[in-house]
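One chain comes next, on its own, written as structure tokens: the form predicted alone.
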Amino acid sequence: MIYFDNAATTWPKPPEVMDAMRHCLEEAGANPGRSGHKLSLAAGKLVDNTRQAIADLCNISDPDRVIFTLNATDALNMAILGIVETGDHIITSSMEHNSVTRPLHCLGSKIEVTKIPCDRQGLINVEDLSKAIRHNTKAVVITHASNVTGTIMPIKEIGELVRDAGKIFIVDAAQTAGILDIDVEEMKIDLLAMPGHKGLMGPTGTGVLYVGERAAFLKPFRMGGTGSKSAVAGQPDVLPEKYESGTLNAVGIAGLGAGVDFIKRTGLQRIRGHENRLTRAFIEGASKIHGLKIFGPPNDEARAPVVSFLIEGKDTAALGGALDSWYDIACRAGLHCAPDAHKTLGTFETKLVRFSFSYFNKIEEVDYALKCLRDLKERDIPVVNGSGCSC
């Protein structure tokens, strides 16, 4: 199988991270942080070494700030659900994934929303953004990057302005941690969501919210068991142990601390240049396919490795099939539970074709997938309800 879907989880992951996860099970199985036996500590040594593989990722000085979630959506549900009160304003983009809207969307009229429309290529004008900062704005919420253009925000400029109103700046780096350089310092991010499974080449059911110092007011999310202060009625107010309730996944973050050092030991520099390449030679070869639309950045640096297209007179959800059983190409064809991003490209109706490359994807699985497409132009393709459509 050729796979193209790396934007929705990473596909394989380097071998270090089933090594890791089989060696936590076997040598370090039990609870981290609740008992003072040598299993337990050396559980708790596993999630302390990711969490510092984290930090000196990002740039963040003190780990204790790093903390462990599910996945990207539960730690921005923790960042937007425990800032916001009643009466808050929150500014957000028109290319946010679902993660971000519908907890928004769930506030109803407790909250007040401005999304900024970006243009057609996905990109946010960042003096439509400080317009609208008003005296009871409390946070930006923004991708970093789009889960169906690719298109690269803007985040250090808009960082700097957010700080400068003296706002809380949210970040969803869902399709950027790890594949872009990220500095919560220069970057002046309060609150950043990272899932582990993607471009961090972690296991799935592994995530990170970071929470900086001018987010401190951010209300836990879960309350319960911590293995420390067990004495006390409330959640303990310490770090990282606040939003940490109940037993971590151990196994997955021993797997996403493999994921971690993979990339560091590999290189941002080197990963962003190979999917690059990738990208830019899928973008070259399919502007010379006649009725292929891309949408998002003409070009790879302005644009995480997704490139989503649409071939006229073809039904998207019957041409994802047809990669799928026909060439054997995984890709992702429908909404990309991004709905606002569609709107805003203008195909909500049509939907698109989506494919994601990676560092382990090679540029002759370019090369196939291109032909593939020249020959899926030229042939009747069946339509079955739901083929291919993961909306």
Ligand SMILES: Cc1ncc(COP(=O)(O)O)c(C=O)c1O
Second form
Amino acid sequence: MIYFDNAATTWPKPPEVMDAMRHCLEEAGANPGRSGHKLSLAAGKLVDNTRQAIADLCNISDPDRVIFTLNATDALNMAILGIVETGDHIITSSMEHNSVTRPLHCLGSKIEVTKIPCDRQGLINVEDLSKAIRHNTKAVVITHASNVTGTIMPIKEIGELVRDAGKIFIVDAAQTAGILDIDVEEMKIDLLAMPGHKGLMGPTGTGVLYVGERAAFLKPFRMGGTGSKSAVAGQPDVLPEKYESGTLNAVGIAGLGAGVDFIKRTGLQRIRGHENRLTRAFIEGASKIHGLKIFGPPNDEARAPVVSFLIEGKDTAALGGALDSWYDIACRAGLHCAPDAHKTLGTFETKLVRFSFSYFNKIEEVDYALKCLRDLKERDIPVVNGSGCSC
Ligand SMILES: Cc1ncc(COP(=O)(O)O)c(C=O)c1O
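Okay, that one was the form predicted alone. Can I see the form predicted in complex with the ligand too?
Every component of the complex follows; first up is the chain already shown.
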């Protein structure tokens, strides 16, 4: 099989990830941070190692500010719902994932939301964002890169603007963690949400929220057992326990640590270089297919390794289904949990097919996929309701 659905979750994972998870189950299978016995301490050590590895990767000076979550959605819910109060104004963009738009939507008339319209390539205009900041603006929530077009947002520039205005900056790094350099200090990020299971190469069920000092007022999303300060009635105010109630996914976190180590060993530059080559080869080849339309920036440098497209006259869901069943190519067709992004691109009705690449994809796979698309363009593809598309 050719796996081009890495923006949903990366696959395969480096073998070390599986080894680390097995090791955790066999040698450190107790509850981390709960008991004083050797097995529990060993589990706690594995969790702390991953915390430190992530802190190092993103230039986070205090590893206790790295909070483990279930996924990026969980981290974004914690960040957004934990900072807003009635009467607040939040600024976001028209390219956001439902993990941002739905928590904001659920707050209804309690808050005001401004969605800055992005251009047809999915790029935000920083001046528009600057003009939208008001006295009651609490935060700016922006994706680092779109999961539909891969468009990379000018995060550093936005971070400076938001910091100067004295607001909170929340970044959704679902498509960039482990793919692009992220430095919370340089980018002036206050709350950073990352999935553990995409670019960071960990297993599903892992995610991270970085909580910066300026976001110290963030309310905990869930409360309960932390293994510390058990006699205290309220949620402890110490990090990371304040935001980590309940038993952690130690096995997953151990795997995530091995994923982050793999990235550091391989080097972000090398990973980015390879993924750019795949993206460039696909864009160059696909642009020559008559009737195939690619959305987003024309060059690979301006995007994460994500390319969405349609073929005129072909049903998107049917295309996704045929790629899977006829050619064994796994991709994602539909709205990609980002209806606003599709409205921005004008593809809400047609939807798009998305290819997303990882370090483990090969250039030969891109060549083969291009051959399949040329072939598909000439064929009748039956539309089967409910197949090929996840909307
Ligand atoms: C931009 C963006 N934000 C958030 C998410 C949610 O990530 P998760 O699947 O880890 O909850 C995704 C998932 O694809 C995404 O692409």
